[in-house]
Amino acid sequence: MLTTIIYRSRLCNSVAFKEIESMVAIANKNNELKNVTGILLFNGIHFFQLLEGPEKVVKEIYSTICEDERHYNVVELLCDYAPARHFGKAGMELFDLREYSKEKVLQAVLNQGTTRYQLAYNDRALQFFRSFVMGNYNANYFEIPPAESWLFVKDESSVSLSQPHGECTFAFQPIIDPLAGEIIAYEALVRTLSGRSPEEFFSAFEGDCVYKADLESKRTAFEMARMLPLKNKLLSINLMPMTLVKMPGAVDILLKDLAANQIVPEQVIVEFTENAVISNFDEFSAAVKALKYAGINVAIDHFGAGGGGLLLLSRFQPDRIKINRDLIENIHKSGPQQSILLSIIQCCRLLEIQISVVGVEKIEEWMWLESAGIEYFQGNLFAPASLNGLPAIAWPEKKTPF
């Protein structure tokens, strides 16, 4: 199967040209041998890159292309299936833009090209080109350093409540500023007794029971909250949305509840998960406009994972969207995933929509992430979630250069 592998990349500081000239001829080679074929292009500081042949072996040399440390911030552009090559005439052909006009390294990259008119008018792969060479990439293209620029440091913060009594439990995990070292909000997290997921919890439920359980759990994880030091931090609690329709009442069992453990409604926030399925949004709609009358905010959770988000954000608008781990895992290396996220950013900057990243894992995750804008974050690179507690909060601190 042919593949069409597009990447760019910052050149290190330390590499000479002369280097990067060597390189390209050892790829020339290379490529030869193995049937592939592609076009490098190079301002002075950052690389374009387009790979083409076997499937197997491209996705080989790309892979081979990330272990380099000539350069760094390698981002994927685009990852294409063809029955016929863009460019077939070299095995690894340089441009280095600093010696040519924008239009001569366009002409020149057309003039490489297999099918002259297509690239002309409909490809993609030369509007990336394009983009490159015109420098069209640049508002959206964030440099973060090393990992190794930054220590996580673990606070003296986790708090150990025993095991309430009931049916369930829950698992307390931070929403936080790093950069502020400020906590924004816990999110309560239902878990069995034994410490086991919320799908599991659910399962020992059947029809409407599920919605009972959903919204008595609520009651535990207030009564936790009040005898955790929570002072004007925010409460995050996930409710399914049918319970809001299926469960009479419930807005106002909310309400006393929150007024018998002493908490506020201006104090909570009520995540729905975008992918449930509300099978009647005008009920559902009249429940949210209970809650948000109430003083309560409204959050929708896993932003992103489910088909419904963006109309479910145009039937309703919430205070706040968390995005979910699924868009934002090695988001420093997709550019799909970058173009997507940077979207819903400016969708709810227009909005007035706040966002927060749930399941940050790594560090290049999180600079790439506060490059683009966003400011609230939970995952286990910070603290995981703590079974019937507060964890300890590993702020991050940068290197002080020798």
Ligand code: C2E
The other form holds:
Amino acid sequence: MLTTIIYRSRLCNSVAFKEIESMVAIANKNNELKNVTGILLFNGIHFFQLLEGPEKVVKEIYSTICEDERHYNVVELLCDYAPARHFGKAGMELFDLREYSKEKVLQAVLNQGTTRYQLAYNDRALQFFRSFVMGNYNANYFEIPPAESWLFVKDESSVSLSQPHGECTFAFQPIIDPLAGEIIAYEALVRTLSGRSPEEFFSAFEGDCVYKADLESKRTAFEMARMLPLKNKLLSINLMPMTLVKMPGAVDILLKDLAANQIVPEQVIVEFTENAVISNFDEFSAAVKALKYAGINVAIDHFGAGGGGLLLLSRFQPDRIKINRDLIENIHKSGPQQSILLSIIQCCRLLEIQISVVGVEKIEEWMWLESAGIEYFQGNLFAPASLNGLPAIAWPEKKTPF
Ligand code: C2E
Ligand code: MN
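Hand over the structure of the form predicted together with this ligand; the form predicted alone is what we had up.
Shown next: the complete complex, the earlier chain at its head.
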């Protein structure tokens, strides 16, 4: 199937433009053999390339391009399918934008076009060209320094508690502001007594007993938080929305258990998973009122994973949202993920909703998210969840050049 990929990247400072010209000449020959055509724009700093041809070959060539050390911050902007090539003439023509005026280059590029119908000159691929040539969206293309420019230094914050009595235990994971060096909150994640996942813990219960287990487990979370001790940090707990609906007096029980452990309601964030909220919205709204009335903060967890995110946000604005790993994994390489995240950030800014991201594993993910304006992070890059205690936190430090 005829596939089009467009990406954007940045030339390494150490590479001369002459080198690029000879690289393109070689690539041209290879691409021609493989029936891949396209066009490459260079503006003195950035590349913008469109590749098109059979799906498998285009994807192979693209992954080789991603590995090329002469450029970095490679972001895929578009991957699409079309009945005919946009640029079928040249193997891979290189346009140095500095040699043309903006208006001329666009026409010159379009003159290379082989799109069958004039109509298709407005398709997404060509719109991306226009935007690159005109310099639109430059503000949203972040220059991420190489991952090696950071050093991660573990602190002494780990704490071990003895295993609690009862039916379950908890692992704790910090939510931090890495650049400010601050711990914002700890999330309590339920575990079986043998340390197994929440899924396994809940699978032992049938019917409404799940909600009872969910609610009662929180007493253990609060007891452990008191032992940590929590000090002035926030404590995030997860609840199924139906736990508040099905368990009579659930909010009062939570408040009583909090008071017994010297935790004030304002110190607590209750996280609800987006999917579960959407399917029980009316009941959820009533339960949330009671929580908010008591002073407890509310977060929507796994935001963006349930497909209902925007609709939910239009009906209910939580204090915080937590963005799921699915949306941020390899975000430094994906134009669509970046655009979605930037619009979520913009939306939450307008609504004064705090955002944190969960499941950050790579330095590049974290750096891209920081550049986009995210401040609060939770993930194995900094600290994995720690069973019966708190993990040490690896804080990023900028390496000083020699
Ligand atoms: P969650 O609330 O989004 O919690 C974060 C999950 O992501 C945790 O999995 C955590 O271990 C994992 N995680 C954190 N950083 C990373 C990372 O860098 N990479 C990867 N791959 N994973 C990371 P966990 O503990 O297995 O929890 C899974 C889900 O179970 C939670 O997702 C939450 O929705 C639910 N859950 C946990 N505890 C409770 C609870 O007490 N009650 C209820 N109802 N649900 C709970
Ligand atoms: Mn959570």
